[in-house]
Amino acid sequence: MAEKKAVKLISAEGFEFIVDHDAACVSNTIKNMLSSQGNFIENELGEIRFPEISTPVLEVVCKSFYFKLRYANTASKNIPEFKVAPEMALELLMAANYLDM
């Protein structure tokens, strides 16, 4: 079985976020990019550029990957709220829609 590596996500401003492969695959879009057949640059290099997603939004997206990974299958009723700044909510919603998460 091939070892799953880290994935580099690059924001519109060029800031790089290194996230665990399993966390990145919370996004169905990223999961499909990384598992597609063929010689696609995203799959070969393990990096994906998001020219439409700003650095602050991509940072929150990355945090949400780990949040969802941690609490997705928990039976606990005490799951903390994932807080989002109101001024970022619309951009984050559009990014989440694009990333299919």
Contents of the next structure:
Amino acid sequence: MAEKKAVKLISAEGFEFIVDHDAACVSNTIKNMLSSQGNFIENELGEIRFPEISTPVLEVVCKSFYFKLRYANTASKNIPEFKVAPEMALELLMAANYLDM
Amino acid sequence: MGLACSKKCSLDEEGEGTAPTIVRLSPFRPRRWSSLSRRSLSAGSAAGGAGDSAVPSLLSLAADAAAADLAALPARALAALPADLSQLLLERLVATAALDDAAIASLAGLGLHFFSLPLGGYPELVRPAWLRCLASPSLEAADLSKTGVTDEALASLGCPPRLARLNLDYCVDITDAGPALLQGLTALEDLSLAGCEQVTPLGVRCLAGLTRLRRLNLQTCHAVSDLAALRALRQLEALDLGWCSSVGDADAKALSHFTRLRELSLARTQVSDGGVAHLNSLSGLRLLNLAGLSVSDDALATLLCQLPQLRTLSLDRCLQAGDKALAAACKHAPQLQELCLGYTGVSDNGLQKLAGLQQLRVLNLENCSVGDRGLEVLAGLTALQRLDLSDTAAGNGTMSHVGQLRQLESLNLAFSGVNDWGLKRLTKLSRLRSLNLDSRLFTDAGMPYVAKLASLECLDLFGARISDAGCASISKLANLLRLEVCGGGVTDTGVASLGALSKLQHLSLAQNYRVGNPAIQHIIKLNELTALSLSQSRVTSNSVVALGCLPQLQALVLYETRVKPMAVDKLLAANPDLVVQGVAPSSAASRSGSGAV
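Right, the form predicted alone is done; let's see the coordinates for the form predicted together with the partner chain.
Okay, now the whole complex, with that chain kicking things off.
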């Protein structure tokens, strides 16, 4: 399998977010879905649907993929704050729980 | 798919005892999602994930954001939270001290489930309304220690059918009505009522029905006695009766029926020789604490012959205990790992028997009449990690043997016969983290040897005769976290050297009357400092205010200095978390100085 292919994440409303494979694998759930071991259909198509995650929440999720990758090896005092809007907090909590990230 | 499963199946109407909602897997059951076990409860939002990255997980960020503004969250969404997420939210609220009446009002009536209430030591009083909201059928553990919970609040907790662990330590308002309320908690396995001084034998009798109880802590419950009432508690494995001054020999007799007991403390009770004899049947005991008892050497020897599984034994301040008891312990309990013989009558002759205890990790011989001759036996105890020789006649000869104990992490030589030359033998102790040298026999000459102990974190030189030269040596200990140098010989030059100890968290320079204002500029460099004592020094108000810039400082002690209240005001203004002892602030609304250094 082409390891570095982009991955498509589809929100409840049908919006498609295309992110790097490495970015998507910040989420352990997605990582498991995409790994060859799983035999998930998502692995073959390279796209995953999230009917329970709304678009703005999925957008923040994608942003946090890249945030994590960017600051993975930085000293904690240099890491800027990743702001989470309070209105979104609970939905994000559920999404982060499901995505294991 | 996962999201759909994690929603609760039904949203109950407000009613008691309706159709039970399906409760999700709790963190305390054996099978767990591996992800939940990796989420740590750390203060602030820097909760790391499984890896070593310092970037907080999205889960913790979202939980922090939700906890920060609970009132703004829509009730419908809150009610839909699965149990492990509502538990996470509660933990964030507690960790950030954001749990209060308003927060409880937001959470009440939504049918939320919690597995554990980690409220121990919470800064606000836990009221009945809180427990009414937080108690749910899924509750398995509740830590309410030091929360000021009263009998009334305990009643609001109800009887969660799965509650297995309950901690009510130091809830001093709990009376016998409290244990009476606990009678319905049939699943209880671990109950702690330490410090609940109003509990009497009447209350103890109420616990008789809790047959699943495995651990019971009644420490400092002075009125408690009549343990025969608990005879139905056959599963009891750990029982702490320390400082229960009404417990006596009759109670010890009742204890002999608890054959599953593994841990027992009878410290400072009224148990005497007769009572101790009854403990012979407890052959499975692994931990036995008999500190402060007036029992004879012979009685102890007879008992210790019967306890082959002992790992931890404390005979601290059993003044009549001596060589016979020690011999019995060493012969019949060869797996001993921790042995406390402080203030006993053990002598050099008796110490020879320690040679067989190859697994000994902790040994306390404080104030025993032992010296170099008896302490030769230490050479063979290579597993030792903590050794206390304070107030003994141990001398430099013993240090040759101690120097070979490569696993040693903590060593106490206060008021012993060891002097600077003895320290020379200790330089190979690469694991030593804590060293107490509180004795007039240690001077600057010994400090270069101490400086070689690179892993040292705690150094207590309280009364040692250390001056600036010694400080220069000490400053090489880069890992030092705690330092006390209070012998009176340190001046500003010495403090300048100590400024190099960048990791220092706790520093006492009390009684160094020659330390003055020039020292402050060096102390300011110590960014990690949380506690500082400058009592009896020559610092004055103008320089002391500079200490307000120390970011982590929580305690500052200034007894017998010429610092004025006005300076304290400025310090408190610069650092609201600071507690100053020794000088009161001048403002009328005085801050409570209850923090201890």
